[in-house]
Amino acid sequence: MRKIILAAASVAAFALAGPAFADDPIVIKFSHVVAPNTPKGLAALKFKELAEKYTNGKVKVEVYPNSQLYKDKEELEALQLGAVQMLAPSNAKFGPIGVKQFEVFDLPYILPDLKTLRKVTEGPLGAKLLKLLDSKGMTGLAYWDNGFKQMSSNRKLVTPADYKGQKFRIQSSKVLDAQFRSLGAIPQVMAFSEVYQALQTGVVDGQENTWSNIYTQKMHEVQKYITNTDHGYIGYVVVVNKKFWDGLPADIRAECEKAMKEATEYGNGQSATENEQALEEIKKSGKTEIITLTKEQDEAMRKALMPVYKDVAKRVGQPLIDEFLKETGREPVN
């Protein structure tokens, strides 16, 4: 695959490389690898539409939804090589390649709700973050939301001791992997677009996901049970090529961040709307029996990942942890 990722990096250097036409619009390929009715992939083709508007028709951006191009574990490389541009991967796949204070994302329970999230990711911290990935070959230019995650599996998960033994699909994060072995799960890394044929095969028991996630992969479908948690966030990140972003023409990147700030705004504000659909067009399918903990189950799902914390304070530091639990209000974990 690294051939053929450096292949395509190559043809995209000799475009670049070869005689600029007044009439030829700059491309931006956008992979990401999700369904275009996700936020994410509203997200992305509402940046396609205002950055070809605001362009007029000087920049051309490509979406390739649903893992077209490239997988999870692909695409990152994928940008730095300059075989894509722009991709908006979770905060969880920036871990594997050196960058893990974005494992703090990931933490179960630290973010309670949309409004926190904002102060974190609008604020210095989430600038601060940002700025990490230059040293990576890529720039960092907004923070995109998919919601909070679910717990689903074939069998009810209501205490800690029911996920035991269970095989769970996660991304490549060593903080979910010390999220379910805190609960006694197996955890398998697997990529989203072999998700659904791993559960309905029985290759994993479950996963962890948002309402829109589950519903437009048809997870639910392929699911027994799934039990509303709100226990932890999936986000992306927006990430650009650096030397391709820098090359840019300044009145064209300008317009081009234009268009990235209003897609921001608009994939935010669907986010939180799309779940709520999903989650009522699952409830309706009727395929998927849906639990709700009490408030004493929940405190003890809460507890039983605790340890977690102390787990990525290891990698990150607690200086890090302590200042975005300062920014959402929580008290620090000791």
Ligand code: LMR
Contents of the next structure:
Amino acid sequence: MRKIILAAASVAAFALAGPAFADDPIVIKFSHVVAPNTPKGLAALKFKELAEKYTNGKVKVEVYPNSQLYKDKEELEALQLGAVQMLAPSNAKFGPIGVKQFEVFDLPYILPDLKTLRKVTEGPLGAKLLKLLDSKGMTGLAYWDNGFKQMSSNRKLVTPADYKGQKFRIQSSKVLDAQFRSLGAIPQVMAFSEVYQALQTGVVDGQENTWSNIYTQKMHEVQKYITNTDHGYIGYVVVVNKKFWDGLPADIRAECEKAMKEATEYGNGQSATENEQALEEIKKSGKTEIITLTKEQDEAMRKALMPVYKDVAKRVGQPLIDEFLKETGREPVN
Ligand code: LMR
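Swap state to the form predicted in complex with (2S)-2-hydroxybutanedioic acid from the form predicted alone:
Below: every chain and molecule of the assembly, starting with the one above.
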């Protein structure tokens, strides 16, 4: 796959260097892994609409959903090599390229709600984290929401003991690895595009994701149970190839920034509704049983997942976790 990305990148470089007509639009290829009718898919389409409008067609945004161009890890490599210009990977996916600090968003139960999340993403810590991406050849433009994760499996997941020995697909985050290990489960990193089939064929027993991702990938059709845990968050960092972005004419970049700001407000304004609608559709389908935890069962899960904080502190540093918690208005955990 790396060979293909390299080939695409060299074609892109040739196209940039070759003679371009003055009227040729600047193309932004925006690659992502989810369906178009998800919080990320819709925000990407909104960015396309606004960027093309504000630049009077001088910019053309081509959105490629559903891992059509690249899977999770490949898309970050493709961005760095210039084969695509824009992505919105989840926070969990930045570890493998050496920016593990974003994994703090993956800590279980770290965010009680989306309002609290904004305090972090719109505050100094959010800005500081985006800056870390510069050294990786990318510019962080915005934080986009998906929502809170649920647990699914073919076995009923009610108590922490129910997770024992089961295989769960995870995103490429060490926090998520620690999370499932602390439940006695076996985590397995896998690209998003492969999850449905892995569940269907029994390569893994379960997975965790938001209602919108579960619904649009039809995971509920191949999982007997989904437990409404809201135990973690999935959100995205919109990133653009730094060289490409810095090389844009200043007026065009300003219009694209305006489009991004408005697409972010639009997307984040409706992500919760998108997830609620997906939950309703899943319920309507009758293909899976949705389990609601009692207060005591929820507390048992929280308690079982507490050791993850200590484990992750070793990796990203306790000060970062404390800073995050402080911005959400909570006390340090350890
Ligand atoms: C996942 O891999 O489960 C998610 O990050 C996919 C996505 O982009 O929402």
